[in-house]
Amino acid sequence: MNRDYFIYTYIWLDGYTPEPNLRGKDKIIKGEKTLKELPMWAFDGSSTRQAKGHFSDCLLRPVKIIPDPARKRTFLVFCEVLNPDGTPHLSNTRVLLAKQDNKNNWFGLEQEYVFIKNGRPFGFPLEKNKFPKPQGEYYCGVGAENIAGRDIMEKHTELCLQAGIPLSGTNAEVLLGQWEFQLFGQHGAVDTADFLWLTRYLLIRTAESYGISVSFHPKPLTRGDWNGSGLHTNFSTSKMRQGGKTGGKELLAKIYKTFKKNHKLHVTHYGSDNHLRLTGKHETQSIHRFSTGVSDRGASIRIPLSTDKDQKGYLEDRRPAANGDPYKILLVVSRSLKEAKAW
């Protein structure tokens, strides 16, 4: 390729429901561009459930750019979808979150996922009526009998770090072939959610190169004694981190009360089929009940030991499903925090 030209992969969310899919296409442009210098681009919305065939163009507005370490002279460009007149498309959930964003709020997202091969979790016997040994030794495990897909996970992690994505950790999870990465955003909800979508994109594309699929379904296996997959959402505001009279015990109590009041609203934004996961078993609380608990992974809101001890810090919402749209999740979390006067 002529060294004067660069590849910009425009990435967006389609119009499928209840959760969107990631889409992407490459634009070759002369010169290395900043985000502000990148042009708008169009795509066929009739092929993504975002327009009708007789008037099919939708617009892509670049909102974040990172290098693509898997390919030379290439950048990943995350985009918002707009209507032809420049207004936000109905599928654009990002624009709703932007109206409720506070740059001083911190979010940590724990994304669980399962590698899939031939329709089954990677590492499972191919025969549908056969299963590996029960859960117990897979979580943070080591050894070929306990781990499946470590090479894919490690390659993905390295690509994310090279791209500047703020990952804070990874680990094997409770189900064989299930993994988790943690992403920590310190610049508000929109920035964190943007990075999560880009991290998911790199994960799916990395697994693709191995002939492996990625499942974000909250309950990949509905038969048997197997854990589901969540998107545990940690959050704090400047008041919560400060503690004392401004953000101590009384503020935390208000947050618990507000989240309990809004429980039904929250779970409607936390991903589809989540009722299959939130059963009260496998480190979950029932979808029909709200609870808080210190160091309790069976609670709706887990209160970390440090937060309970100091009466300041962060909280973990364990209800969101792995397939949830982070824009929708962080929207209701941000709204409830604002209602509780936590920011």
Ligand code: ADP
Second form
Amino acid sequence: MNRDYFIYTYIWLDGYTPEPNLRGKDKIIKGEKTLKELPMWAFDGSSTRQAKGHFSDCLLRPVKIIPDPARKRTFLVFCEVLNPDGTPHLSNTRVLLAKQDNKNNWFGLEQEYVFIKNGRPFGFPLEKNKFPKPQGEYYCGVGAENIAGRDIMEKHTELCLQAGIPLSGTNAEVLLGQWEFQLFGQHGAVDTADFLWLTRYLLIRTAESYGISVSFHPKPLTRGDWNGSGLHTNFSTSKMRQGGKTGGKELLAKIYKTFKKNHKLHVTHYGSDNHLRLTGKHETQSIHRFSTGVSDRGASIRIPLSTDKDQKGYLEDRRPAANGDPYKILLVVSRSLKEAKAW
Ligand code: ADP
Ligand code: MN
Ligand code: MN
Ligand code: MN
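What I would like now is the form predicted together with adenosine-5'-diphosphate (ADP), since the data block earlier showed the form predicted on its own; can you produce it?
Every chain and every other molecule in the complex is listed next, the one we just looked at coming first.
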């Protein structure tokens, strides 16, 4: 065995719309490299809807590296996509967020998703006309009649923690086969969003080895009484956490006002097909309305009890869909927070 070589899986977002897919390929390099030492790389953009066939190369610029705990001598290298001349590719939503970031802004993302087997949520009967018992006992449940895919979820969690991904929790969700992980980034929007894409990559790849796929669709089942999947976005700036004169009641009121004013813009950045999920039912507010509410899971923005009591702390934007691009979501959230003078 040649011990000089390491595998670097270069991962990037393709040019599919409305939501990009994750792609990755392995580069084998002599020696253990830091992010700065890693070379740029190229790929065939004509196979990812990022270029035409006669001028097909796109560039990969490494932006984050973590160990790949599932494979020996291997690293996962998250990359942004550049044009051949080194300018950001049109599909590169990360560059916009990088211009609108502050390391003191914290984001807690609650990523909901559904394991899928044979085109149905994992745990559902194979016969298309049959359904499991109604929702009620699946959320945070235990027992074979309530849970599907726990081993995959736990494997994913273990890998994430080994890789240094800042997960802050997981739970079984309201729909059978639906789960959630929480990612808590305390180093700004870009860092958190990069981690979310890497976490999604590890999830999809882990499930793949069980013959199961992952749906991030906001409403995998449109008929019947079944919950959709969101990407609740919790956020706080240092002013919000501080409270008092600069960050207390008045600042919170300004934030609600600004988010209300920008509601329409926000939802265009919060993932596709989200109107199927934001119906006003199943713990959501309608996509056509904006509301805030203390401890209210039917509001667009939920004010946690502690934030209301202390008039400082974080807020939860419940509108983003599970399939949303975190660069786009955190861009409009960051911009609105800036507009409200929250950072
Ligand atoms: P729920 O399901 O009740 O909405 P979760 O516990 O799933 O809440 O998610 C709450 C998220 O809020 C977590 O990701 C957590 O890390 C995050 N969070 C906690 N405090 C802050 C804060 N000050 N700023 C931003 N996010 C925060
Ligand atoms: Mn949650
Ligand atoms: Mn949830
Ligand atoms: Mn939530």
